[in-house]
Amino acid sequence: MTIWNKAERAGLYCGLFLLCHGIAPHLADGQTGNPAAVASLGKSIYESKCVACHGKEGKGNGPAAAVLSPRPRDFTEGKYKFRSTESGSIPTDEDLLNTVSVGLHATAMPDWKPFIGDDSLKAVVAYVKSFSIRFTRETPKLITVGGAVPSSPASIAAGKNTYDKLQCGGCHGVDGAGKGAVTTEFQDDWGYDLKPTNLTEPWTFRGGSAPRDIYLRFTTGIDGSPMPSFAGSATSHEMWDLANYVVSIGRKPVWTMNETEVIEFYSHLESRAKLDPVSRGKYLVKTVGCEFCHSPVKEDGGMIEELRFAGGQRWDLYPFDNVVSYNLTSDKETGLGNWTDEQIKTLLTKGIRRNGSRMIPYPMPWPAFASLKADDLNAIVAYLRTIPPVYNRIPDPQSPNIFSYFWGKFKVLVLKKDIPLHVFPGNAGTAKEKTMSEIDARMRQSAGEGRQ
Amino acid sequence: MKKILKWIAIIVGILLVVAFFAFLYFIPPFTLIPPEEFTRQTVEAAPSLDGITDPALRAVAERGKYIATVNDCSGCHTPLGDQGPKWDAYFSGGGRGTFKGYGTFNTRNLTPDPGTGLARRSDEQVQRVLRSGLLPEGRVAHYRDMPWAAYSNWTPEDRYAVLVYLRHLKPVAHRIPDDNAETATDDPTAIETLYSLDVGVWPDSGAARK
């Protein structure tokens, strides 16, 4: 490599570095007068901060999207959950600005305010709006917020009546925490699983937990979710009472509990987990992130969702074996369908495969899973059993030849060389041809859309 | 007499060569030691929380410890030597990963060391990384290098428990170099490269620990 090439590369990295660190957008702050400058400012911030989840085209399909719950917003539809506008209406600029500034609680959407200046935040909102044609054609239909009713025992009692009248308990439970709910399994407009918010945990209210935030949720509805707007079903006064009631049923969060309360709370969680091991298992699997490795990924690191949990991600662990992540679906031929519970648990906690061979302690972190409590281990197995079968045959680990192995070990142990592991894109397993052609078709489609 | 010495020298020489190859073959001793030994090391490296006087806080920290252990934070955040993790530097960072086209991230020192660790970060800053991958300097970590997209699924109460646990780790002075913008993976067909040795600096001793 020539000196010039090196200099060029260094320049490129410098540029990327500035972009990644958002320094460039900050320098441009203050140029609010010029619409072209605002647009390019919004775009540059969006492309350095937002694309990981929302995707370059704003479709909510960035590389991280497939593992997030709830999914990131698809901006192209112009459909937003947390607004101060009528059900079905586009949100106001203030609504969007608020979401970007303070984030959405209990989701991966953070509060950007400490990182992005006011003008830049506005530029991002303008850029986000530009993804949907709705913002050029429609105007937001604001709802009228009636005069606030301060909280009082009478207002709370009246709110309880409204809670019953509007049948909130059908989804949220009579206690707000799901007790006696008709059902708590829902899907949103995009087909993703959704559970009703636990109303006793105000710190998880995505749109905020002040009485006014709660009031807005009843009156605007949460578009895209089964939560309707109750505007017209109750008076403004009743809505404020209801908001006061919802605030009143909030329980103590763990960070304010005393010893007895913490112990009681944790034992309550444990007994609830025992009653519903599949849910507990799902929580553990989702939070540990099993699907990060047990699904094949694209060049940008995004998951190939048709093969979620079906393995096929190749890891080159030289000088150790090259391995392909296993198919965790319940497919009998290529997945865990024919494994016994004991075999799954032995692999999870001891790193011993079904054929008796040993795994090294990474990247599959079995020494960590050995610390799982027996109930949690059972719960994980119970959840894995519920994953629908997907055929994807995983090849056996490939050992390097003995000379190559010794040479690699010599480099690490004697020459103290840092030998990196590599992860490769694409499916290294053998899936059904039909599955692969579906994946190809979808990839071509999204690549085509990307070019437009 | 000379002949015997010569033979002894030859035998010793052969033994040394065999021992050297055995060393190369078996170290790190992944196949020599039973699985339970790995688990024992992992569990014993974690700090005892008995010293926390507030019993409520202790209970929360214990839950955080359980979550952090089974999620294997240590897998990336405990520095690696050529023969395995440096357990006495538990959770003090030093790993390195590059995601193609995105950047290089060094795993940070999560211990409450005032100069090099999380004592410099607010509760909000730490929880923001766990929830959204948004680092204190405003950059978003790649979701595969730091799996925040999985940890965003933690309930806020579980996330808080992890935070409390991190606040009660044993402080280790281990300076982690700033992330850099290297976006090329070592193998051009790979999307991700994870390095196997510690990139941190030890301000105390000046030398890397075993």
The other form holds:
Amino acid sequence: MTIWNKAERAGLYCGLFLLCHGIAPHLADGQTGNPAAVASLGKSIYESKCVACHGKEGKGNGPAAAVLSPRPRDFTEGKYKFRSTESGSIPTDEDLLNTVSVGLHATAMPDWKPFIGDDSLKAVVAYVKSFSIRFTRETPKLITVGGAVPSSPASIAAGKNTYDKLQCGGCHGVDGAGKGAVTTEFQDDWGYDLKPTNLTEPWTFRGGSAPRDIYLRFTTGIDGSPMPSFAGSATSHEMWDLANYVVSIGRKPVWTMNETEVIEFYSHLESRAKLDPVSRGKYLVKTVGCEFCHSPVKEDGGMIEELRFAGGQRWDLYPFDNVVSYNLTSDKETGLGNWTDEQIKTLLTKGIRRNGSRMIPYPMPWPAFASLKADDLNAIVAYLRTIPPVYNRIPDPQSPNIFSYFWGKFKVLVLKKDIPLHVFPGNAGTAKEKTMSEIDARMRQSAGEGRQ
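In place of the form predicted in complex with its partner chain, the structure of the form predicted on its own is requested.
Partners and other molecules omitted; one chain follows.
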């Protein structure tokens, strides 16, 4: 059985970023026109730097994929979001090269250009294209970019009218930040949660924040998401005006604010959070990374997604405990369904279990949560109540004998040894038979794909 220690677990999810500082292989002189050499190089770089997120078969199911938002692209479908081509069309090589080179802001996709040479980047693009047969059967359908309209008060006012005409506020809000939106909860074509872009924060625009970048998003749409193409619904001039309007509503970033502005900004955020505690709680839970520990993992360290938030991840914390993470779903028999709000808060901020025993402050960092504001604690509980029930009975912690305990403490306190943390793959809880059969089938499928 594979055992993931603390360093290995951290390395798995941070590896993508650490690897980008390494030296990538490159083509030797005279090999740039050699298809076999290009294919070999692209495959080599992909397998060393991209597999952790996108998976060996390019299906967007690498070991780190389940904890990333948005999810990594599934290359096998040939469906890409950021393009200069018509809605539904495959992208150009330049589109793909741009994404790989400059990355996607506000996502886990980094910019590789500082670390990988141009020939290597092109080789990676060629290898990524090999995952989808669409690139051998179709030709990219380029859009025509109309003449740019310079930004001006008149253009911005016209863009606001276009914003209203195209009903952009239904998703992005009347202010571009979600105010008055019909809904802010969506799913992409793969069934994963998706939020509309906050148009007042241009540094998070994944396809770029220049007027031309924004114009392209209106014209091409974002395939795989609810964002449609407005080609045919507005003229080129109107979409340039709209791009100028979106640029104009970009707010001042925090790192350029003075003290008064920072206080006012966060006071405003706090007021909005009180109006929607569930969304606030979801944000906090996702940011802290609760699902990282409260979901069991496979042999490769990837999450068993059928048991997301259902606990079952086992740790050996010698000399203290051998524990299994709690089921955080709303299941009344094995999860938090029968816990009171106060019991959840007490566990979260004091480490005290329902039976009165106290957890050590590792790996559950309850001392770090002890100073959470009451509103944030209430928000976390409110969100946890919304997680659908998943049956997964978690065993009680197992403590070592007294001799092992004191010997372990001696090594830590006197010999200055690190507190060990070993993470075991598989579900250490007891799930429903149907759930386990689904998990077993999924894991066999994944193992088969890995052998291909």
